[in-house]
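One chain comes next, on its own, written out as structure tokens in the form predicted alone.
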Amino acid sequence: MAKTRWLSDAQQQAWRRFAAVSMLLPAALESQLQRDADLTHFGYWVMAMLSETQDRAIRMSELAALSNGSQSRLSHLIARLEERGWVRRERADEDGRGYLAVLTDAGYDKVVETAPGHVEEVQSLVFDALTVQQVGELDEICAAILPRLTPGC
């Protein structure tokens, strides 16, 4: 049996703070987006990803990877966004297999309308608390951890 690698006191403190941030930050962002835009954080994230792609369209499988969501979760979200007229699905032209998610003009307008409030919340909750150096360190830390969470990334 492998020996347990217990956390040091410093690791335990860092872990507890990181875990608290990783639980509380998404809830705070979700609350702001629900209140101000009637959108979930995942819904906004997906629409923002679409707004940055060429022709505001991308294969559903690629969008699932970009948005860090499962294909099933994405499919359910896209159905809800379609009902609101913000996204539509189209058959992929290249091979006729699979579907593209396409951000409609109304969806693009929703992203543009929602972005300032969301960015302000991110600035307020995260970046206003950090120095320029800490922003760089946060980026490095996330870059080191992310590949362990998303193999093949």
Contents of the next structure:
Number of protein chains: 2
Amino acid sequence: MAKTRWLSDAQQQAWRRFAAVSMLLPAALESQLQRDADLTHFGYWVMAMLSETQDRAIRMSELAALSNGSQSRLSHLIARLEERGWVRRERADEDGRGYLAVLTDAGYDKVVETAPGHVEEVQSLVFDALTVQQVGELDEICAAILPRLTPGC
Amino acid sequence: MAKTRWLSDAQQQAWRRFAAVSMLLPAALESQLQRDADLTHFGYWVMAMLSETQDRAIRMSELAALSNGSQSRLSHLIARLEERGWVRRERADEDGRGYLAVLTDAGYDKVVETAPGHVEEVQSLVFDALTVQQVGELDEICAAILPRLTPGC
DNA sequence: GCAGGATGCTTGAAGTGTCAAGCACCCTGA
DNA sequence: TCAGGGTGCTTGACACTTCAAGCATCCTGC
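Let's compare: the form predicted alone is above, so bring in the form predicted together with a further copy of the same chain.
Now the full complex is given, and it begins with the chain already shown.
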């Protein structure tokens, strides 16, 4: 067992703050969406992705990868969204095992109605606090970290 | 209703990456701690905080604030940790309503045993990807965002 | 053409978080 | 001193995520 590489003081401070943000920010977004749209952040995120694609339809597995969720998580979510009439499932033509998640018109309307309030929340919680330069730095930092988090690529 | 302040292209890109990191990083840490120590990230975080305090004891409400969790969440967590023998509760002397969460010796050992693997994971997922300068930038970015996330102060 | 294994997705159960309600104790003013 | 309201924490019910198991379909080699 190699010697532990403990965090330096600067790293420790950054880590505490970063960890706090990654705990509080999701909670804040969750709370806004729950309050204003009776929606989960993940649920909104998935519907928003669907709304931006051609035909408003994607394969389940592809959608799971895009939204950074497990297949099981997505499957449960889509089942709930389906009950509410915002999404429906269709068999994939090319592969009888696969399913397409399709955003319904009601689902599209829901996204359109929810987006402004959510975007405003993101602006006021995150970007209003940052300079243009910091936005770029954040982007680069996340781009550096991201590959280490996705086992696939 | 004011006009929606949509995200600029740069903001949108940063947001997508940042959102992805805030989804994947917690999941990765969760997974490592679950696998290696049968512990939640929040559970580890709370025990680690307790281990660093004088007397290894803090008031529940204070611990909830420090760990960025709700009182209810902390209460449930401490109940589970208590069952496993890592924490116990004591009535607060000064205020009969309050409780102290106290880390037991077994709990302290658990933290000591778990810390190296967890720190190594943080190093390899986050800090190994960043330059010294980026660590500073990340710290400042989080410091700028943080006040907007804590309603209290 | 078909057995055996891989793939895409679903399902059920167990664990954890949130919300609202509740209990016990503290403090203030009359 | 004691009624009324505030505070600290817990509790129970419900929602969501995960994990492992399961089902249906596809593909490969023989």
